[in-house]
Amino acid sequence: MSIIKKLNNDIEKLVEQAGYKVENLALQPSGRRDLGQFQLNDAMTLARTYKKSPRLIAEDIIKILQQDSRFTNLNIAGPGFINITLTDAYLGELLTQIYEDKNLNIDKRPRKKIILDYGGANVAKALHVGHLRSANIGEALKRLATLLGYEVIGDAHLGDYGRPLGLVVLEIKKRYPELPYFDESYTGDFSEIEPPITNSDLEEIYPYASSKSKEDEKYLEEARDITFKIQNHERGYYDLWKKVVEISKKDIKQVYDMLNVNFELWLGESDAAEYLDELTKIYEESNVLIESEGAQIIEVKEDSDTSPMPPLLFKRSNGTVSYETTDLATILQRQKEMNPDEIWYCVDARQGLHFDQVFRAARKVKLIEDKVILEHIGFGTMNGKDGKPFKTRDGGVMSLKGLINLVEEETRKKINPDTVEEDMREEVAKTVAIAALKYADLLPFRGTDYIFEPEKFADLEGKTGPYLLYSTIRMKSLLTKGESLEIGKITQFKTETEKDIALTILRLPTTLNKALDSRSLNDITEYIYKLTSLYNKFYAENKILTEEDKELQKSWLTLTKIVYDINMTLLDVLAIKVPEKM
């Protein structure tokens, strides 16, 4: 339990020796300083309960609140907002135990497994700017729901078992007949022959093939032959299929990488392709299959809908699956194999209209267990300054290692020189770089669109990532010049900017749990930005170093590492690695 959550449930107590009952009384900042610290707005609920003026209901309280030294300051607001201030002396204990055990500051929650499904690279297919945000909410998302005590598994979910592999497999089928995976005769071990194909080929053959599809009908018929011999796993093109994920993937990994997204599972829709036949049986045997032009379909409208809801698709005409069933699939997989509290798919807003089709479709015949909730956490899409997609400069899609690159020409800019040795600057611009766009990415709702520019992001003044890191540096660069000094302890306050940073300091679980319950970190990247910020004022203020009064010194050192190591674990939640030097 955090202490401010202690506090909350001693004043709570308190507020019942008054006479009264309440449940889950929360302190709120107060946005009067000059009034209080914090504000108590309770007695306007209790005064329906107990038929009586909130205000006399706020004098009792306040005589219970004025017999505890751990307040001062108390007084009463308008009707009846009762006003809370810490003495110097009790905030200055509670940071000297958050100090001691980190720990202190976060509220943990009851454990649950949850599997996370983000990243959606399709294979064969480039990275391009589309993937950022799900790559970065959904590893951030994960990282906070570990730190708050749940059980997360990263499933980067794979594209690798719809048309654009039959499309890239009939691709090269064109491009090389010669080869063994084509020849129906060959007897031979398809897992010692390596194509001549690699994933710059590949990147080039998708979208060829994607384009000559939509002009070429014969072209496509022959795609969708493919597809079903890939899902059917037809000797010779179900081989190539897996030669060419191998090759996609390896690729896909190395720019999750530079992102630091890290899954815990690289699995695909083709894993969960033994599932289909059990799942089929499933439909069947419920009766929800309904045939429709040859295909087959399941109705998921229900009779509270006020707009459209289309069927599912389930098998096409030619027998291949959807993207929808390898969905549904893929949930009979993960019940049978982990058996999650919950499922949850960090995947762009304007697939939620699957995802309700995919939902109501498991649901209806029970695929998963009533408990087990199934969440899609949409976001919206990074712009460019023209409010539209993200574009290289010649309007075409940019991959993400041409976004990572063009913000690393910015950030080698602000490269110190004189600070980091010539044979790192590559790997600090670098780092720097995807420190930029994450925290670009990651600050406002996820839900809303936004506008990134290079330039702006990857400045050192103003709310940027590599401000964040410069600031984070240089508390590191303090703590080691004061290694030799006494650190530990907080006994005293100089200036309200350090009261400032202590109770920001308390507000951290509430941070991080309201983080959690949106499912976005804007409210984690507020909040680092506002408490490095008040630390860079206070720094400019105080020499903290050179300080003769030795008690003030070791209560601004211990400030100094709570907040130093607040901002280590809150750019590690938010994936964002920092340099030694920059």
Ligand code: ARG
Second form
Amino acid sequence: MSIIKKLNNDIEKLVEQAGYKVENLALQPSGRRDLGQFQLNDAMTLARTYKKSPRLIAEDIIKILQQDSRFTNLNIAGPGFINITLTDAYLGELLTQIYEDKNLNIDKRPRKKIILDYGGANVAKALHVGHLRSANIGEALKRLATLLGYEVIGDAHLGDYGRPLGLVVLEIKKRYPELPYFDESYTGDFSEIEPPITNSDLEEIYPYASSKSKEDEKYLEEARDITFKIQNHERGYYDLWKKVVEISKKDIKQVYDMLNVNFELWLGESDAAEYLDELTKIYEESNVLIESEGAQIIEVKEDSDTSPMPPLLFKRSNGTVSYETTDLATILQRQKEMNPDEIWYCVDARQGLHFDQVFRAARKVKLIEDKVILEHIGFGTMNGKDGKPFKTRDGGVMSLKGLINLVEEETRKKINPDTVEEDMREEVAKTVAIAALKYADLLPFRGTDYIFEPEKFADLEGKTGPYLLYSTIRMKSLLTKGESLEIGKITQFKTETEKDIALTILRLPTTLNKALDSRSLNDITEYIYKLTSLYNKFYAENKILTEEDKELQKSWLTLTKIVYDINMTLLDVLAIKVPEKM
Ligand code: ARG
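Condition change, the form predicted alone to the form predicted together with the ligand:
Shown next: the complete complex, the earlier chain at its head.
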């Protein structure tokens, strides 16, 4: 349990001694620091329960608190707000405890098994800007939830099923008809053959085939036929498709590596395919499949709906299954193979209707136990300056690699040539670019759209990744320079800034909890900025390494180490890497 929670519990007991029962008492940071560090507002609610004036209740509480040597400057403001300040000695003691054990500044939760579906890259298509947020938010949520005690299994859930695969294989067939995959008399081992295709070929082939299929009905028909062949594991076609997946996956992995995104599972839509028969049987036996113009649909409307809720398309009239259905099959698969407590989907908010339909259809036949929570964690889009989803200059979809390059052009200018050796500069510029992009992406509440502004993201000042990296590196360098000095105890505070830092440190557990509860990283990105700028103010106000008062110096170095450790922990939660120098 965090020490701040323990303190809250202690105060709860003291309030009880004063004759009042409060549940989940929580000190609030005071808006009026001249009156106190913390505020206790419970006298207002207690007044209603105990039918007594809040002022009198506050006085009773204060009388008890005054007997406790941990508190000072106790006073009542307004109708009954109690202001509480911790003595310097006690505040220092709390901080020293955190220095000794980081876990005392975190509230762990009971274990829970969560499958986190994020990333959502599609095979044979380049990752684009739309996939960026799922990767960033998903990875950070996974790390945060893990830090707080959950077991989280991240699944890439590759888009490797459906029409795109038929299109790609068809186009390869048109270009290389002589390949053994298309030769029915071939009896050799396909795994020994390498198709003459690279990932950049795929990135050209898919858009080509896709637009061709829109104009050419016969071509589309052929692609459908091939999709059907692949889905039925027909020799040759199926083997070529598996090669395509392999080639594409290698490239997708590279981009995710660049973003410090690691999946525990690399399953795809196609992996759920083996559950399709069982899934169909479940729905058939429950009599919820409705025939509609040759297709099969499921009604998911509920009486309380205020907006349109179209039925879920289970099977198309041509026999192929929809994206909704592969998601249903995946739920069945996850329940059977992993038995999770919750499944989270970190996917663009514009897919909200899709998930409503899928979750309702799943509940309808109890595809998953009622107690298992299904949650769509939607997010807004990254827009261009025109307020529309960010595009390339000629209006095309921006690839993720292209986007990273744009930010890198800006961060390259920020690397200090005096500190970073020439052969390292490119790599550092890349690390800083990823940090810039991620921090900017995680700064607004996840549901909010934001604008892509690479110059701003790369700024060394303000709420940016580079500012945090630069400051954190400076803390580390100070600690290294002061290695031979004493560290490990906080016994005094010279200025209010130091106490502000200390109080901000104590707010870490609340911040982490709030972030996890809201499934958004904005509280963390704001917090780390606040802590860092307070620290930088303190750093500018004092000469730590040459301080003559050794006790004070020790307190300062200890404070520095705690802030540094928190920054490193939080940057790691955000999946932001810190370079040695920049
Ligand atoms: N591949 C999909 C896309 O690019 C995202 C998949 C999200 N996950 C899911 N279970 N539907 O839009």
